[in-house]
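Let's start with one chain on its own, the form predicted on its own, as structure tokens.
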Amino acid sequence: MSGSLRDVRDERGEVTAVDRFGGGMVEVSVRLPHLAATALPGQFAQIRSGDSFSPLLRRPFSVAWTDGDSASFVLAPVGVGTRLLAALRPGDPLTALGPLGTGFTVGVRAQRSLCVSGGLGCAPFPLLVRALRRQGRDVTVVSGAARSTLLYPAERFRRGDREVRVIELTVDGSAGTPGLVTAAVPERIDAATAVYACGPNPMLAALARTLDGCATLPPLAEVSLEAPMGCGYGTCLGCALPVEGAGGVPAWALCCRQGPVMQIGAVAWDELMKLPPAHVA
């Protein structure tokens, strides 16, 4: 789903709750009504502690959750402006310009959804799987990361819906099944599941090649892609991903327009991994 630039708004707001979680990983609830009200499932906000210009840059995060006028957003500090945004407490100022980006397809003619998780790619799927919850679907996430300490918290995915399972895998099975998130996708994947994953590219990647792999296709397969975005809508191009072009070819698509969900199979993988990673600093 896609959201126009027409209901972006720069909007001011304070922080209401901070909950921290183990690995440093932070969740951020901010009054920002208009984000709350407007803001689809995998679309994101460029967000900015307090009234300093310093870093210059707003940071692109994922709209984790919605409550009445509230929006939540799910980070770790890795650098000095996510520093700033971890140290939050409640009753501090926040910006936040959004909604921005295309979000997932939530509409689509499937019986089950199966949500795959890499670490802080936890971030978009509180959102989702409330919404295709409202629509009657079967929902599973797989959520995985290097160690116990840097999951997000099952429950956290749940939201009180006792219905929506959660399976956690760990590389050094301190919580969950020892391996990687990829491994348990094949034995869910059937004609009537739409997958929807969010985590590091290496991880998309690597989910792109199992799919390719199974036998039966799912009816929907999407990414939430990483990027380094300066502006967040179109401006800056700092975040141009390699895409599948015609005769195979890849062309370039703006992280922040066309994405940052895609359709798995409209990113020119091999490309992708040559590019240097992403970080949120």
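Residue numbers count along the first chain shown, from 1. Keep in mind that what you see is a predicted model, and the values were worked out from it rather than measured. Definition used throughout: the rigid core is the maximal C-alpha set that superposes within 1.5 Å between two forms. First, how it differs from the form predicted together with its partner chain.
Superposed on the core, the two forms differ at Asp190: its CA moves 2 Å or more between these two forms.
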Given for the second form:
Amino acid sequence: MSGSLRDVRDERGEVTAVDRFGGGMVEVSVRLPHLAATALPGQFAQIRSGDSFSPLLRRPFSVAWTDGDSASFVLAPVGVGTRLLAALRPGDPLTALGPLGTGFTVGVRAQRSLCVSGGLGCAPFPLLVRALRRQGRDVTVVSGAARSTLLYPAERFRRGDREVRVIELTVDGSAGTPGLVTAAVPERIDAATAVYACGPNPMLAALARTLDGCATLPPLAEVSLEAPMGCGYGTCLGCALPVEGAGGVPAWALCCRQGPVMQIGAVAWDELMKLPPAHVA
Amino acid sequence: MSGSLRDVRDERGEVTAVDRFGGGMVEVSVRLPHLAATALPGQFAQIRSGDSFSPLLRRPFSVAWTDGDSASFVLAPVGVGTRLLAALRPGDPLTALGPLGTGFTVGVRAQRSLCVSGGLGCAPFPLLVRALRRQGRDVTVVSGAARSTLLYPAERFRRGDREVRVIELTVDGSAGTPGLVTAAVPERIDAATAVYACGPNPMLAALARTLDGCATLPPLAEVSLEAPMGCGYGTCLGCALPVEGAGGVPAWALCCRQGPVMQIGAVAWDELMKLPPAHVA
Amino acid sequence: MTPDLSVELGRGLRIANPVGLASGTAGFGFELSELIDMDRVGALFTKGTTRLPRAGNAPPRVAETAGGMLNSIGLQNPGVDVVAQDYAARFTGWQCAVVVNVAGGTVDEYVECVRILDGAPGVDGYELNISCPNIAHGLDLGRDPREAARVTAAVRAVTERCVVVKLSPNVTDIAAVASAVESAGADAISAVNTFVGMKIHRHARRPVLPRTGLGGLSGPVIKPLALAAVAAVRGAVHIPVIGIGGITGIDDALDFLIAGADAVQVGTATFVDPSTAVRIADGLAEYLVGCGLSRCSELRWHAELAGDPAC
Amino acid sequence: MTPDLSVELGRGLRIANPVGLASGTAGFGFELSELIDMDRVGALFTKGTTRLPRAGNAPPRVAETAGGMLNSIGLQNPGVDVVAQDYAARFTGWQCAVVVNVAGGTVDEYVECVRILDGAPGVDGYELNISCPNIAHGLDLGRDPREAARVTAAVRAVTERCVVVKLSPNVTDIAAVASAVESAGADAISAVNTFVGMKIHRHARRPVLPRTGLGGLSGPVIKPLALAAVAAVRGAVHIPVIGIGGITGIDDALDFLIAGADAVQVGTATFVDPSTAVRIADGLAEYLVGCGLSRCSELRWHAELAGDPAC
Ligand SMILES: Cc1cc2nc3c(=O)[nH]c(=O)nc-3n(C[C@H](O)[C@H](O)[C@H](O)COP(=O)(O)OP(=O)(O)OC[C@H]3O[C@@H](n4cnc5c(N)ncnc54)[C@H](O)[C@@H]3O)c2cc1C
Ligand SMILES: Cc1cc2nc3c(=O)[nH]c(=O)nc-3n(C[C@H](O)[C@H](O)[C@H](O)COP(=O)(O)OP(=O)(O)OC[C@H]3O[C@@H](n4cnc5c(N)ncnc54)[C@H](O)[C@@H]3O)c2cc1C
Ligand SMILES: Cc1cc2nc3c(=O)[nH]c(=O)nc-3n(C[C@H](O)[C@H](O)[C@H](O)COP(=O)(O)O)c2cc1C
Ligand SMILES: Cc1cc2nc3c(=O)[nH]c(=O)nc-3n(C[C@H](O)[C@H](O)[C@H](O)COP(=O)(O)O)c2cc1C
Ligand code: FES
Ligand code: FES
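The form predicted on its own done, now the form predicted together with its partner chain:
What follows is the whole complex; the chain from before opens it.
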């Protein structure tokens, strides 16, 4: 049901680079040889700046990129933890527990892959796109955000690979096509043999509804979900997400072990959207 | 019994200079026009860096010096609060509530003044020395510390006034005369008409014992005491110190209002030294 | 539309805004009145007042902890006669309500204090601090619903002024105590007083605070606990509830109003920033306007409190 | 001289060092055993185990607060049969003691769980989590000394293994509960479980946690409260006391040992740094050597606990 933790290590490394994009979005690269060598697309790490217990809990972040000894995370200052991380400077210490969770399936069914990214949901895609391309897959990224400054730079999805198509949308129309990212999906779904999506849970729920309404469904459809996490490695049982249980009874799956990536059909979307908001946004 | 609070203001100013001495001792100067204009020698301010409630309480610091719009504090990183303050850089915000408490008496009896400073107890003396000198007093500072790097620079007591004598002692003998600061007092006590002392409470208790053993006592003998403080302005009743009460019954005085400066004879030294240690040093 | 911030606490005591200064963190107002504008807070809850003067405990009396502080002041106060004869007249200079916090070791002490204060002008009501050890029974009056009701009823019988009862959180079932004092005639409830805590002086291998080592924990750390207590009390009574515990700014105050409080008190934060209560009162008005609400009670969450297996 | 870190918890259960992994923060050890060396902790206290499997509560189940976290997991666990038949055998691979934390709604459920586990190898003892609502009486078994004694005595009657009783801090008089369970045959006491707390989602104007909004508060914020509880329990019983609450490093562990604990458990901190318990165990040995002490009990402060007027 969920990967082993045998590869997981608690690594401490130095920040090597901090790239700042518009709207506060930041890409932090850290010397984390073990994580860089082992993280699979869609997996995450539990991060804290240094050894401090303040804020108390670590924060989960997708591994966005790996390069030699270095692993990168993409984030924006949305709360106390991300504010600290976004203020990191080269040379600062960062501690990462990982790689954690179940990532995306980069299988045969991913022949023509459609990556659907909403806002900071961009984070796992650079690594996924690279993995798909290494297997010779055809890749289209649909990247949406509220406004142009919150769009992850298209070049960062491609990382120099000009075969990767990036289609941009913004809610306010300040860049790319105006509209929600889900609007760009139906016209491309027929061509796709695999859909991968990451973004806020409501966006993913909207995508699930959109796909429900499509005639042909791709054989592989995976989403990366969020839940507030206590530990990130399966002991606190805090990160439950509602999934379709046996005989229609909803069951819980752990976002940090069975997820964060799940089959879109496995998630109990109605249940998920009925939950009270998990965190003060 | 204790000064009014009418002059007290909560002022926010920018750090203008940070002078670093040996052993971590720091002098922080801050643009605080009101405090600089009103603080009397021996008074203190309740400080926090910025507006944060972390650490929760403000920390009390003597006003060490004032110059135009600027007030200075002398401190060393001994705990969470002082660590933050010692790391301040020019331009950082600092908030100061003050001037607070009862300061030293700079009266006629201060003709030949002996200032006894132990460690960070140096802090109130620059301002006191200036006030005494402005009234034409003769001033000797006896300055002691554990070792040379913890001595407040003699020049900082003088501030260019070459008439001010500074006698240095260190416990380990690494500078000045070897020994405790109190050892230098008896030989000078006959000449003094006023003694002012500031340092850790045990040092002050030792001084009180030393004076008890002297033949002639100066007509004015004042000490600046410490107590853990909740508010600094007389409402929490947290900073009680034992004083000689009516009929030998010990009574409590508030360090932040009746103190921090008290007549040496008013303090119930035996009671004070019997108290459990107030803080994790 | 200007929002109406006033709150009726009972027996005609209407405070102009729902932000009070908590007992023991504002003395009798004399120091603070030199630092802030007392007319802009809703009410001053005075330092605990006892029948006879009290010198207080031996120091150290306060100790900081991460995000909080412990105190063991020992109810230092000048005694009720001084408050009634000297202080009360001076309270009349302020627009804010003045509620005298009353403490005692026996029911009679509470009653005597209130009788003595009842003649004084400038006193708008009483807050019964029932979190102090009952000398006769060995347990705080506030820890047993029957004892809490007994002291409330006895005070209720001797005054027509507003009687607020301040609850201890160190109980198994705060809702039961709340219900009991409501039935006994309390006009309003303050929740909560400090939590029993300890700090260790590692080097000395003993607690920092003297004797028992115990003190009352206050400040931001207690906020989640105080919110739970306020929600529980709210579910048990129909009288106004004044929420207290770790409030440092408008956001904290809103949390208490949402959890079920009708008003709040600012305690420890006043030590750190004397203007906290005034800032919150001003901020609340602005906040309500921003949300298009006309009174704080519209913020409230309506709980369906029920037993819930945790862990 | 190498210090002796071992602690006898009762009925022959001696743990190699006084640092345990707290219930619900280490699962059944399987995940953690891939991250840390289980042989270096004194004991694993498993996730709360019930007679029948439990799916747990609806999310969100955890919410961070300043310096702490709230949880409302709802005792998700596979049920005692799986633990006894499948997990227990796997426990034997570790050197550390394994104490199964048992929970239930009725006394019978506790007894049944312990009976079923009593045959299993790899289980060294039981920790009775009596902080869960008693379905019959509406109040936690752990909130009433008599109920607490009843469940303790019933379990005591069916096992010769070590029985630890884990107390709830949400009570008026934890010392009374401690005394009661000691008299009823408990071998040791764990103090404390989480404190009832609440976090508000300001924008949604409701608590973050579902239904009642209540959760159990753990982490550094509860340390001063847990220390006070441990000191109170220490003063009331003669059996070993395991201190729990906000321990993140050796300094915190020392505080508990000074306040009266014989051993400690690390809870929430394990989430943040899985190696916390191991680091503390290693650090304690070093610390004792540095102080020239030969066992942890020499650190203890000897209290003369007595009623003390606070505030
Ligand atoms: C598996 C996983 C991977 C993630 N990857 C990324 C990423 O690559 N880039 C990125 O920007 N964000 C990512 N997130 C979201 C990110 O973890 C949160 O934005 C972050 O925890 C917010 O922390 P904060 O202290 O700034 O916010 P605060 O609101 O101050 O945090 C308060 C609490 O709420 C929780 N919380 C807050 N926001 C979220 C959220 N959106 N999702 C889950 N819990 C939340 C925190 O864990 C914390 O306990 C990921 C989340 C998960 C679950
Ligand atoms: C009136 C007065 C004036 C002072 N002036 C100076 C000065 O000019 N320069 C200077 O270096 N120090 C001065 N001190 C001492 C200074 O306030 C403490 O060193 C400082 O509070 C330590 O804070 P911390 O967070 O670094 O230590 P922590 O130990 O982390 O603080 C923990 C708690 O203990 C209290 N505390 C810790 N140390 C002391 C102490 N020595 N005295 C009183 N309370 C303490 C703090 O207020 C806090 O509540 C003065 C103290 C008082 C009472
Ligand atoms: C130093 C101090 C003294 C206090 N004295 C009293 C008191 O005399 N009577 C009382 O009812 N509460 C007293 N309290 C409790 C406060 O009124 C308040 O209930 C508690 O501190 C929690 O609020 P806070 O977290 O905002 O401080 C005192 C609190 C402190 C910190
Ligand atoms: C997520 C979580 C789940 C818990 N589950 C249990 C449980 O099943 N049984 C139990 O007795 N205690 C449980 N606890 C309480 C802990 O064992 C411990 O008593 C408490 O968290 C205080 O310690 P800490 O501050 O070190 O976390 C749980 C705590 C947390 C945070
Ligand atoms: S975050 Fe702890 S189990 Fe998933
Ligand atoms: S520090 Fe509050 S009264 Fe002195």
